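Only one chain is shown below, in structure tokens, and it's the form predicted alone.
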Amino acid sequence: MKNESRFATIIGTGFKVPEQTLSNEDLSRMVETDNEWIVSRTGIRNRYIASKDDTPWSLGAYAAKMALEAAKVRPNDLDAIIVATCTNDAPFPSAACRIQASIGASTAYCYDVSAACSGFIYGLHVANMEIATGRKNVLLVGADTMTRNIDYTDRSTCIIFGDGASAAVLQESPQPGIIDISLGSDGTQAELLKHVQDPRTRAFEGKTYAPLPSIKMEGRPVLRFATRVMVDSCLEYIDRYKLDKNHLCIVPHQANQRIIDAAADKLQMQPYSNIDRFGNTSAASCGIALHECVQKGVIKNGDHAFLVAMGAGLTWGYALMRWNGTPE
């Protein structure tokens, strides 16, 4: 049975993007595009591009053990490890077991999420849940490799994503540090963002490789329906909490500048970004950056973050917490 005198807060952050890059003039020597192009419609100038030996939970590990060491809690202390990805290496095991052997947590049981770029608050609802019903420390891992599943003959999506990992650790409090979680999905909307599998073959450089995965996205109205979830979740959270603007940090998921600053319009408030150097990675994308806020200062103790995050399903997600992780 629940006890609703458990609550939880975020204690540690850390996340991970892999070494290679991937700037707009290395794309324009891809496919059909400038940097112009690329940064007047989604924002982004660079990404980084998984390796062939990067995997969503190889790139996971070392965020987990980053927000580890903020949190100052050891692997062997957790008591449950949750990793939303939607570009597992394989459909089994999970990314999950796969980071706890990484990092020697042999006591958590271990569960990979799935709800593509809305993950990260997916995973933090189950998290909260975690702790909700008896654990004490759970650790949350948001990771994706989404350019294994990019056409690069796509110039309409190619130039979007990048790979990367973020983490957090999670832990019983007295007070609520994860005030309020709100979920929702839209099955009907499904063919607007989904995985396909190309039959053709593809050509680059005069070299033919086989069929691959890839993502087929219907960017206009996604981009409105997003917009959309931002402002309106966000306006709800700020009325029904009665919230001081001055001390609340929008914190949404990378998915195109122009969604964050129709937001930032609309709201008279400046969501934080980062997408211009990460692009869009998928589940890491709240993590990474509400881990950059707070080691910015922008998120100071007290102050409240507003995560939102939407993706393939469709799917929706945000969040509200009090921010009291950092250590005086």
Ligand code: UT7
Contents of the next structure:
Amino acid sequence: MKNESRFATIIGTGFKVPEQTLSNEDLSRMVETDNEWIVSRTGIRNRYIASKDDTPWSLGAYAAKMALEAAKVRPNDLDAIIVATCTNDAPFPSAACRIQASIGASTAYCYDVSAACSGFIYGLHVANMEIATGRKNVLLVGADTMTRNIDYTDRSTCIIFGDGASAAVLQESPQPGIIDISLGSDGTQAELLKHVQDPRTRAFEGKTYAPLPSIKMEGRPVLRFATRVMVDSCLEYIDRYKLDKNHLCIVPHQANQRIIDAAADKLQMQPYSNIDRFGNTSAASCGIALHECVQKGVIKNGDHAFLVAMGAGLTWGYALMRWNGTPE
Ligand code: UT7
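Please could you give me the other form, the form predicted together with the named molecule, since above is the form predicted alone?
Full complex below, order starting with the chain above.
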């Protein structure tokens, strides 16, 4: 049961992307596309690609250490670790348990949540509930290596995704950091964006290899859905909480610059964007954007931040928080 006096606030953030990059020029040598098309239709110029050794949890452990340092929380002071991912390298053990071992957080219990690109907001919801029900320090990681599931002959999906991880440390606080979170799902639209086992076998040097998994997306309806969610959710919270647009930072999932631009037009404010550098990093995306907003001073102490994400499922989620700063 929720104890109304227990609030959660984010006190530290971090992120990590792989070393290797993949530019639009690189992609134009792999499939029939070009820089102009990709930039004008998505806003993406670059993305980071996992090496064979990178996993959601190895990237997530780096992001976690950065967030813990900013929060001035020791790994052994964590009560729980929650990882939002849909691309872990194995169904079990969880990415959260792997991160626990990597950072040495022996007192935490650990589990993963799966909501694809909405993962960071779903993870924020459960982390917030953990605090509300008695935990003091909770680590949230959003991490995905989507490019492992990319069919690099499909030009409509291979240009979009990049890999990365983000992290946030939530702590129990006397005043609300997290003010409200709304989640939604529509499983009847599951076919629009899904992970499938590619039926094609692959032959190489005389051997036949097992089919690779890949992502299939009907881009147009997903784009329309994502734009609607972003605009409607933002207007709903601005109205409900009478938010001052001068002290509100919109931190959206980075799915397509056209979604962000359409929202900017309707809301008459400029949401934060870094999609040109990272592409769509799925569950990591909102957390990376939040981290950059904090680091660059786009969000100042006392400001409100509105986070919104949407993805496969279909799923969506949005959250309002007050940024109370990191410990001195
Ligand atoms: O993170 C979860 C949420 N995800 C999203 O919100 C993603 C939403 N969708 C999108 O971002 C966009 O739908 C895409 C970027 C995937 C595609 O953009 P679009 O404007 O919806 O293009 P389209 O799929 O309607 O395709 C238009 C044309 C087609 O050619 P024809 O049939 O008109 O001749 C495509 O074959 O563009 C072609 N096309 C490309 N051309 C050059 C598709 N991909 C490419 C490409 N390069 N990479």
